[in-house]
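Here we start with a single chain on its own, the form predicted on its own, put down as structure tokens.
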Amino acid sequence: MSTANRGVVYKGPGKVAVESIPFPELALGNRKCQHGVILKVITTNICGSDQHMVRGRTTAPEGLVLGHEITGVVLETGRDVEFLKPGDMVSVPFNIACGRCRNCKEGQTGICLNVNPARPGAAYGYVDMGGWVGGQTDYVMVPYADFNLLKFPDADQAMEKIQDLTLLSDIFPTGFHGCVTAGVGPGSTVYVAGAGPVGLAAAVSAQLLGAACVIVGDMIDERLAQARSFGCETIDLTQDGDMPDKIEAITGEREVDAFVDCVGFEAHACGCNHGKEAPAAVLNSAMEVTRAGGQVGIPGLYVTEDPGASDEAAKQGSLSMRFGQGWAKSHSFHTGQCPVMKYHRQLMQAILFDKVKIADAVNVQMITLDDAPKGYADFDGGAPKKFVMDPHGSVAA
């Protein structure tokens, strides 16, 4: 077996490079990781969360190996791995979870208490998330493998649907979680803020949950066209006008039942000020257009520190929300990382039984690992695509 390994490495604001990195070991610091596995990476995706780091909008250190959306084949297992074997094809939740702590036992795997010494919750290749090596690589180590990994029932079938199944590691469950926590159900009217990959995944999820009308708002024409391609209504946020008026023109009502924020902290103002950052814009809009008693799901990323923010308060993660409006309307807000394991098996079944075409909805584009710098640049430019890397040419073959 080859011990060569390469990874996509953050080199400073606006820069990534594909470099040789150490081959993964079944080890955590100075001790053996007998509960882990080494994977040959089949697909690994560029995420909008990665883009926040690459733009220099976090405290990510140079040299960080990126990537938390991973699908792979088991190469080697630790002594304590009982239910996986070499050759198994698996989806890796982006959350790293021990399966033993109170939060894991309650199903809150996004805030595991044992995998990050700095705070609850960990992820591969992400700033302040425990220092775990990312998976935009040829090979990667995954700990607590029996608990974390979702094994596909049939590897050949999985390869046939790999462009859909690769999205189980993050954005499909994340979009679905945003809709569930926003209370989306049969007959709901739903507003999804942002037509990036997570927003498009949320829009598909709302349809899967039975929503009557899904409205997607964005500032990029091509992304709005992608949302319309699978039956969403759209709002161009670069155009002037009040949001309730725009929603009323679509549904006949000035408010929606459920609101899903898939933008996060790099939000911009709408209308004639759309080029200006306004980090609380989406949250304030959510309170304005969600009906009294409605729910707001917030899978979009908000950070504790934003060194590139436009004002001093936002640099510390403090946003100017009109929270009293949400209180007055008895809104419910749900934030935080998606607990991927809560949803990934069910969503896998929806894919395998052809109930959803998530890859078509988010417009998956396959690229090589060497194409990663261009993929990051194109994604940053607003390309209406989900870039998925194929490190070994397995999908192409």
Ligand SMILES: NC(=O)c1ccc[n+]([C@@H]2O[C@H](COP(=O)([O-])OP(=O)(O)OC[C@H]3O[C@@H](n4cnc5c(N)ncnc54)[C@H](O)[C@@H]3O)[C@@H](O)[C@H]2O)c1
The other form holds:
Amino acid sequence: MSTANRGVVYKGPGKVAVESIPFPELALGNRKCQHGVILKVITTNICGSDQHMVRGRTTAPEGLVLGHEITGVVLETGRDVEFLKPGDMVSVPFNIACGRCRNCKEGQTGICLNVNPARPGAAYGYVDMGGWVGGQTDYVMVPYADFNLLKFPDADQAMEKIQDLTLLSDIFPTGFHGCVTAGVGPGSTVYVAGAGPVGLAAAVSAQLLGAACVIVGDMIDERLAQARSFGCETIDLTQDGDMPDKIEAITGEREVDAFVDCVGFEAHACGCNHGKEAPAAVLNSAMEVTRAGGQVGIPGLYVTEDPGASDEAAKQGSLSMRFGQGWAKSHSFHTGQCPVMKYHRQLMQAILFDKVKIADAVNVQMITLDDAPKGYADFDGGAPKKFVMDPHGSVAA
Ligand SMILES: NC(=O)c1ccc[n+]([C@@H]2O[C@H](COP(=O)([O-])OP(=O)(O)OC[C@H]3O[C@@H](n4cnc5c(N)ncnc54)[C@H](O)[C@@H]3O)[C@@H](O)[C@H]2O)c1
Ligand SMILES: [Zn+2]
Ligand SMILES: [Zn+2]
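Now show me the form predicted together with the named molecule; what you just gave was the form predicted on its own.
Let us now look at the entire complex, which starts with that chain.
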């Protein structure tokens, strides 16, 4: 067997390159991972979370191998893996979780206590997330494999729906979690901030949960058109005007039942200032337009350090929020990594039984691993697409 491996490597702000990297081992430094497996990567997606690093908006070190959205086939199993075998096709939750700690036992796999010495929670190929090697590669190691991996019932059937199933590692569960934590249910009116892949996944999820009206807001025309393509209402935030007026024009009411922030700390201001960053813009509109007693789901990422922030406070992740407005309306806020495992099996079934067309909604675009630099650049330019890499040409074949 060849032990060659390639990966997409962060090379400093604005730059990624495909380089040759070591073949994975069942270890992370001195830490033995006999509970892990080596996967042959079938698909691996570029995420808005990667963009924060590639734009130089985090403390990610140069040389980091990127990639936390991974689907693969088991190549080799560690001594302590009991229930997976070579040839199994699996979805990898982007959160790395031990399955043994207090948080994992409570289903909070996004804040596992045993996989990152620096803080709760870990992920593949991500700054401050435990140093686990990313999966925008030919091969990758997944620890605690029996606990983490979701095995597809049939590998051939999975290959037929791979463009949908590849989204189970992150954005479909993340969008769904954003809606669940915003309290979306039958008949809800929902505002989704951001029409990137996570926003579009949240919008489809809101529909799946029975929302009456799903409104998506963004500044990018093509992304709003993508949201309209599957039945969402849209708000073009480059236009001046108050959010309550814009929502009233669609639903007849000035507030929504549920609000999902799929933007995060790189948010831009609305209206004539849309070229400028305003990191608390989405959080402040959440408090303005969510009904009293409503919930706000916040999958959009907020950082503890932002070297590229425009003011000193924001460099430490301190944002200027009108928190009193949310307090006065008894709002609930739900933040953090999506605990993917809470949702991935159900959403897999929804895909396999044709209850949802997630790949169409987010407009999956397949590319090769060598095309990663162009994929990153196009995605950064606001393309209305979710870029999915096919390192071995398995999907193309
Ligand atoms: N919590 C989690 O587990 C989790 C998982 C995946 C991604 N994320 C985060 O979700 C966010 C979205 O990811 P993505 O891949 O869709 O990224 P993306 O960058 O493609 O999309 C963000 C969109 O927000 C738009 N935007 C900017 N300011 C806005 C505003 N004020 N109102 C509305 N839209 C605005 C941008 O034009 C862009 O289209 C990122 O912050 C990402 O890190 C979190
Ligand atoms: Zn992601
Ligand atoms: Zn744990």
